[in-house]
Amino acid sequence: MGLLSDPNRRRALTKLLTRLNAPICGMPVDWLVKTMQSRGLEVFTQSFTRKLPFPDENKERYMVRGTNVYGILRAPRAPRTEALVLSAPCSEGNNNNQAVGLLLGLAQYFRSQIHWAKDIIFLVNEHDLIGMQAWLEGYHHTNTTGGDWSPLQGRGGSIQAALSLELSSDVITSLDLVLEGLNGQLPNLDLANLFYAFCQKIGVLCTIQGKLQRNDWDTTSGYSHAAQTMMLMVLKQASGRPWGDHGLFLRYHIEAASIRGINSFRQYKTDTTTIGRLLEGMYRKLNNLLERLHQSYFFYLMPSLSRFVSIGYYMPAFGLLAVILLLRALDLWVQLGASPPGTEDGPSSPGVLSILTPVVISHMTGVALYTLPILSQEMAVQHFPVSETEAVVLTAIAIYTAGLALPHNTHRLLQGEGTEEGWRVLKLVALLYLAVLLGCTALINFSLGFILALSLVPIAAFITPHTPKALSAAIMVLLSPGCTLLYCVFVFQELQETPVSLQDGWMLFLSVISQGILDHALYGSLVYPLLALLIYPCWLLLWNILFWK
């Protein structure tokens, strides 16, 4: 491949990188428009505005205003019905200027080629995911998140694939492939295979989850390394958040991934020209596609870039956990059928009210957990010395903790005491409810469903009113959804080899809660409503069974 083999092109790229490394305030929109136009692209801009439901303290923003700049290289040898996208996020500072410079250099080189059969869109988006969300909604004429953006003046064909480029340093030692998208979606495995094949061909050091591939697979340390890499992927996928700009493309059935340049101070160095050759090779292959990527797997886990675990291997593990719930429900059904009918002086069958009341109150608590944190933030800020973000998080924790008092409040609404058959019927309902809920979750996001099953199935199978109350209550609290999230925070930090103290871990836990609520409001992540409206009420039903009178 002849990318940047001409010294003039190399000098032009060096100029671009030097200009982009200068400190800037905001994205240089006018300069980007002129530069793209000078390279023969059809250039358009899109302005957008988005007000967050509460301030994002991690990135210090509340009212977000920005502009996306994109240039279209029209296909000279095709009817322009399909397109490919190369994007680079650009915000204040010089965090990703190397990627923007490389994108512009590739645009100039691609313009001189005549073999392109698809439109190529070079996109520089501001404010990372918020800008990308606005551009994708404008491109597909949808508005699912309530953002305010100007309509796009120029469009290409139907987008077949996309890559997002992030270079965090002037010196790149390895390229990391990021696959996890919104709600745990993954691109077709062929896209990861394409990246790995070109890295091997060109001689670029490549990683996944920031971990290098090992050759000693048959040793204990090799298995441990692969397991840690795969567990990192499971935790990232279970979070439901997009881990790069590519994550929002997957919602529109566009195969996409993010490529991140990492400077880990290894002896191995990769220059910008080599990364350009890698991207050119990948886009040439994608340009030859006659149909969308679909031949390989969409459901997989990767212990390394050269190996994967398909759905046929990991789904039986979840199935074994789900079978426990079904067998326990069948056992309760048999017990209910074999119990003697009630007499005037003996126990009677449970009424509908005794079963329906805990179900309704548990789900009302879930609705409060879902709606009140954002709705009550202004009142909390007025009466307590906290910020809006702290008010949202602390309100969510307060409602979650208040649910522990539900058994007493539930029985106050009932006349008399519950029957023996009553808790069995309620548990039968809870078991079937949980089995269906976990099964549907695992089909959409296996990692999230599996983690929830590991914590909820044991208590759902063995909890009864006759177990020791104090010990059972402690175990239920330790295996509750909130504590499971806290454990995942510490495990994730350990797997990333950045362990944290208890205090720092607690602060990360609070940050994860606020980020989950923001991801749902901004991008449509389903993890927070799933936990608040379905998983937490189901856990409360089991909590009611433990304290059944």
Second form
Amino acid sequence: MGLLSDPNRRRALTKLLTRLNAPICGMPVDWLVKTMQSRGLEVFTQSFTRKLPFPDENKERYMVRGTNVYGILRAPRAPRTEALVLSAPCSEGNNNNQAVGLLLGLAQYFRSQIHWAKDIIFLVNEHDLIGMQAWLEGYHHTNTTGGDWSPLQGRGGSIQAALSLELSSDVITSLDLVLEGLNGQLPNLDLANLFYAFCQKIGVLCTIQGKLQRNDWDTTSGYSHAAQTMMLMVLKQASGRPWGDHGLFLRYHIEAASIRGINSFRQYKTDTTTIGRLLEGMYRKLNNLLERLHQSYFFYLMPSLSRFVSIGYYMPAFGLLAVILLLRALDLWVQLGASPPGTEDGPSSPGVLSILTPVVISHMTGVALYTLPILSQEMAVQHFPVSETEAVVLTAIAIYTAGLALPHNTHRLLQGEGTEEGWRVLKLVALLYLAVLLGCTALINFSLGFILALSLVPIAAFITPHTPKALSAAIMVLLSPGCTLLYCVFVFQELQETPVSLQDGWMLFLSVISQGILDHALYGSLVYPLLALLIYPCWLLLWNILFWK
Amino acid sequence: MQNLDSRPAPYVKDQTQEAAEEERQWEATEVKEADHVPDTMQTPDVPPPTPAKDQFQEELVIRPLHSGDIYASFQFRTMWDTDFLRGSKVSHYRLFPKSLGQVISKFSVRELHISFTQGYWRTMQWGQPFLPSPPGAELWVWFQDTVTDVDGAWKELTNVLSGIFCASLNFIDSTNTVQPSASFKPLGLGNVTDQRFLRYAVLPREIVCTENLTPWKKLLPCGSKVPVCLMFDALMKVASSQSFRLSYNTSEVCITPICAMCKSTVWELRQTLNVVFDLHTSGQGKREWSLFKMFSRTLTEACPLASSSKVYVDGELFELSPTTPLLSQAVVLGDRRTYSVYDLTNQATFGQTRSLNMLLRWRAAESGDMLRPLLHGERYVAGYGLQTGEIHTLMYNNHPYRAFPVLLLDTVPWYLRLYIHTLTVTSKGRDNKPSYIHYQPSKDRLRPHLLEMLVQLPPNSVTEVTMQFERALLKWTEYTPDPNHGFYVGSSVISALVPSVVAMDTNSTRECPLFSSFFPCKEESSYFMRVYTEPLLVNLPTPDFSMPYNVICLTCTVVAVGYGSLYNLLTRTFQVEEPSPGLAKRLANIIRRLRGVPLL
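Got the form predicted alone; any chance of the form predicted in complex with the partner chain too?
Below is the entire complex, every chain and molecule, led by the chain shown above.
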């Protein structure tokens, strides 16, 4: 653990940092290649281009062109079967130069060590996630989202673990661990434990969700603090987007996390050497692994960095919610079975068509919500004074709202009047459909499933055509997936201690929608198609029941 | 193409060159041109007359690599003019190790090649090694055509070798043994090339360490008592300690029958040890080496049993500190190089101090561009998820204008079920149809997939071979103790006759006899080369072997035992069985029955 105790090495690192702090235009690819080569790494580059479906206004990019540079430290006497990755995003305007400097310093230091048993890949990726996606797809030769990248020249075998380093400011007071990845996937809990153990050992302040750990578990304030931290994690996980560059590794079953340096203006400052020691320690631990991390949990929620809620505790909560749906369905089934003797013949004869029509129509609306916003953006831009991004988002909202008019239109297609059995059968179908949907979602992404269950289960349980129309309609709209998203935005801002006004919240809501669509197009996040193609039609079925005639 | 590497060439060579060359090098490259001999050069013409029928030679080649690392290759050759196989049993051993001699005669082995390697040879950084070998252990054996039960002999042989070399060669069984049809041909005498007598196996997981080197060293006649061996001893000592700065090491043993002057058959035992020292971790960036720095020891004398004992140093990039008057030139792997030769049998070499410690200093800070290796290969697993995957093998032909054919040998364990219909070979974006394909499908738990292809590589191109596979779900006892580490797939082997770089040199200013250059085709115009790709580590679907799984297993066992015995008790009908009557009683009964009297 003698990193940078040598004055020469420290001087070299300082030189690197000052060189990197100078304003640079784009990524200095040639310089990086030369620097890595002089440190004894095998250096390769990968270029990629990507055209976004519509301009990303948050990050101001549309046509993306970039280069990833990576150097492989070959482990002595190892047969190139396993590798570890240390990555640092670097792009124009992004002030992550400290991280790149530290990465190069570590590369030089690691090169002179002899105990490496796995190859270590030092990756500097441009355009953060887009570059990372290109590199990972190049490394594994897959193409899930239609990107355009040049094939990789050098590899190090199967990647066992990865860390992504983001130091956005020169002064760092604490390190934040980011775990949430694509589609709510999480790395093995041991990676978080490893980070926490080393932070404790070296004496670095470490946080999760930007919140420090508190020791007063028993008090109300301590409890609510932990609950807030966990709620933040639930919201982040439910969003299904990668919250750091590590997020894309998880698809390839590579345990990964992002370490983010935070300047929270405390007195205690962490210098780069300390972070270097932390990383060295973590990599040496990972290097010693005989197997992939698998002993610990993959499904967990963290109220603080040292405690977790395992799947065994949180799954029953969801199970109880889902049971409501099943009991309701059972009740309807019994009612349907019991009623035919009382009425005259033909309870099921209008059934098939009257059930199928709303199901098909609501799913068509879902397909329209999924496809039209991106397809019709040009037309919208021509006819309305909006930008492409606004056009996409507003089209989505328009289609979503237009879906509310469906019940009145559905009935025009039907020959007869809806019967009492009709809505019961439809509701039975909708309940079972929703139960299956939520169950599957909760297995993959618990948080998303839970939030959806919280908002959808009450209306699914109580909705009938006989409830007071206006009140029920208001409640249904307020609990629809779109409105849930809006509340989530506000709650998230509240929990992050950056409350927003209604106006800003609405703008944020719009940008969240556009980000969701972009995440799906760029990285293959499944939340947008899930909501548009399955959850929204399901909600429309319930809406149909309310207005059953 | 069948005879890719079996060229029974006349074994007549200049002594110095012969020694400088590597084992397999002679069959591809014959050096015809006279040496570039300086005035002081004194080339020993013929080997010293050996009254004994066996002789021993040792040498060390030190070659700088362009990355700044140092490649050291020890070679020991024992030759014995005897016949292990016919008639009388050989019982008197002098230089040849008895353990191996007995193995040869017992199992009727015609050729045996075994290598233990730690690390992976970085072709793109280091160029070609003298003798390539895959990570882990590799064993290939040609049996005599008199052997009837080859599989039985192979199994026994691997077990015996496992004992001799203290390695896990006993893990070689039918699931990782193949019979390549074209890639491995006998290197020595003999014209039987029927693959029925060939067995080839690789253990990519084998971890090589000092305990494999100790038995290897015991095969040497000089043991660890003397010079080059002495150095080697030092090497082993350091190898076992933690502070060692090696990037790659491999030790090999090859036994081949060769012909001496083509009058009689001679058994040749070659032992090689190849080591690469890492510049970055040991030299602190200073490009300076010495024997002492590398081996923590200096040379003091030659092995008294050795008929020749030499150290060759590639002197084109080095400044040598005790200079030597001897120079030798050799074309190795298509590259002409000049070597400085230190003859250890000559006392003058050791000088006043009675010890030789060479100091090697790089000539220039910039070592110039490395000659790109003309052929190299890469392999990786593509895709994600635990159901399917795709194996990609990349073969690079870096020759600017010559296409050449290569033989690709792929051995894939049965638990990766190859979809052979998805096999594609593409180069330069176009389909490249292999001219020869030999495919043997796997059988679950019995034998691996074997795929051999002859592919033409277009000049300056990358040829990609892809194949999809499905990951099998193993039985739970078949998982290794560390199932989440993954399962290894051995290196694929690329064998080729590569056009020589020397032949590529169209520079006509070099002084050579005019009559020798009517046709550009020279003996050295192409050389044989074998390239191993990296092994693969593939994750299979693995049950969670932790607590829940154990609980399930335990519960099932308890339930099975409990339920089984209870069921047994409940359904069994109990009968009182009478003991069978004795012989006398039965006889009496028969008589009584005849008489019609009631039975006893």
